[in-house]
Amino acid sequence: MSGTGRALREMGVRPKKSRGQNFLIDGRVADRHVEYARISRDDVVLEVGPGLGILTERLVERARKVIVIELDPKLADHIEDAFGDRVELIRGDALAVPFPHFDRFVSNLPYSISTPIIFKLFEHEFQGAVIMVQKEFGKRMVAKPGELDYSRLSVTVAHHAECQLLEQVPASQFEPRPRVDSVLVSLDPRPPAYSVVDERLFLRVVNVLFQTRRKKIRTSLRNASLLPDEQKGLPHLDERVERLSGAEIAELANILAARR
């Protein structure tokens, strides 16, 4: 048993599957992990889910402030005991509770939560964030329109943030040792490269026309009641959402603002 599995028995936590809790063994991959982040002594950095420290301990050497959200309580006692008036801890669902202020976000997230986590994170403000995720919610990430991984979580991120693929962490650096690797990931924010009239309906749009990535545009507009019964000079009707930029996207979606 290693260190990390014999530190979680005694505590007695029982790594939930359903939590996505993979703790991650390897110092040195936190070392870059954290180096990747760029953090200096005047940021506030935000943690969510920070397990037993092995980020947190770093991130307090290097930051102003460093804040960590997390839900299990033994594992919230575990670093209240580790770190004191070091970090300051908010006990809850990081899912529920609000964000507080903070310059960078560099977390090790479970899968569970990713994608809600980084649509949250983009409903704030912040300088750039290093995030560990499973390697195909990373390809996800980074995904191109025509490849087979492009999604919404693409769409979004593009039109949030330049994001880039830094590394990969295999399996065997965690603890319980999850089935698939992970990828550390780079957000840097910055306005997207096209304009969009309404930045609400251009994110129902996105998600409206993935929710039904098969069918063509129309016929997805038609089912939300988000086509107009001017359809003349609407572009991209008999496309799928697939093939399309977040540019295209945003072309179809000011028009549909304009016609509303």
Second form
Amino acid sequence: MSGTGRALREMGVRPKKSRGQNFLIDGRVADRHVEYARISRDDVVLEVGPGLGILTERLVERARKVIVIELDPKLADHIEDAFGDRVELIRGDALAVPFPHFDRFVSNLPYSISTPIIFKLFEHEFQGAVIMVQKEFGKRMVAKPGELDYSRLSVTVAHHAECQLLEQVPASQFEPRPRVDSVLVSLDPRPPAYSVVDERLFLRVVNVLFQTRRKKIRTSLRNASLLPDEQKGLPHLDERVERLSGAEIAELANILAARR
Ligand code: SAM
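For comparison with the form predicted alone, please write out the form predicted together with ligand SAM.
The complete assembly is shown below, putting the previous chain first.
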């Protein structure tokens, strides 16, 4: 049993799959994760799911302030004992508690909440994020139009940020060992290269089109009651969303906004 396994046992923590409790055991991966985040002395860093604190201990050495959100009461107790007032601990579900102000986000994300946490991140202004996610999920984050992994997640991520796959982390680096490898991914927020008249409508159109990704755009819009009576000049109606870029979806959504 690794040191991580022993520590969990001593704390009485039985790792739960439903909570994405696969703990990183290799300190060199944690070093690189935190290096990629380019944290400065002025930064407030937010971490979701500190677990045993392998990232947290590196964050407190670099940042002005570290805020962590941990759902598991025993792990939260451990973080409190280990770090005291060197971290601000929020006990609870990161999906439910409001995020405090932060400059950078560094986290080994529980798999089951990766999507909603990334969407929640984009409701905030921040400088950058470096996150660990499952490899397939990371591939969906960076996929381009026409690629197999291109999805609602890809468009939404590209709409808000530059996203890069930084490195692959084998499943053997976690305890308990997950079924799949992970990747480290960076997010650098920036405005999109296209304009969007109605952000909510744009994101709704993205959502609707990817729910029925194999259908023609015309059909998907009609089914969602988004197709106006006047269809002249509406682009891409006979295409499928899996080949459309964010800019092309924005072009369509902007005309829909004008005809409402
Ligand atoms: N940061 C540690 C590491 O790298 O080894 C632990 C990462 S582990 C993948 C995910 C962590 O998130 C666990 O500590 C788990 O208890 C916590 N967690 C799971 N769901 C959560 C939620 N909804 N809100 C906050 N923390 C959560």
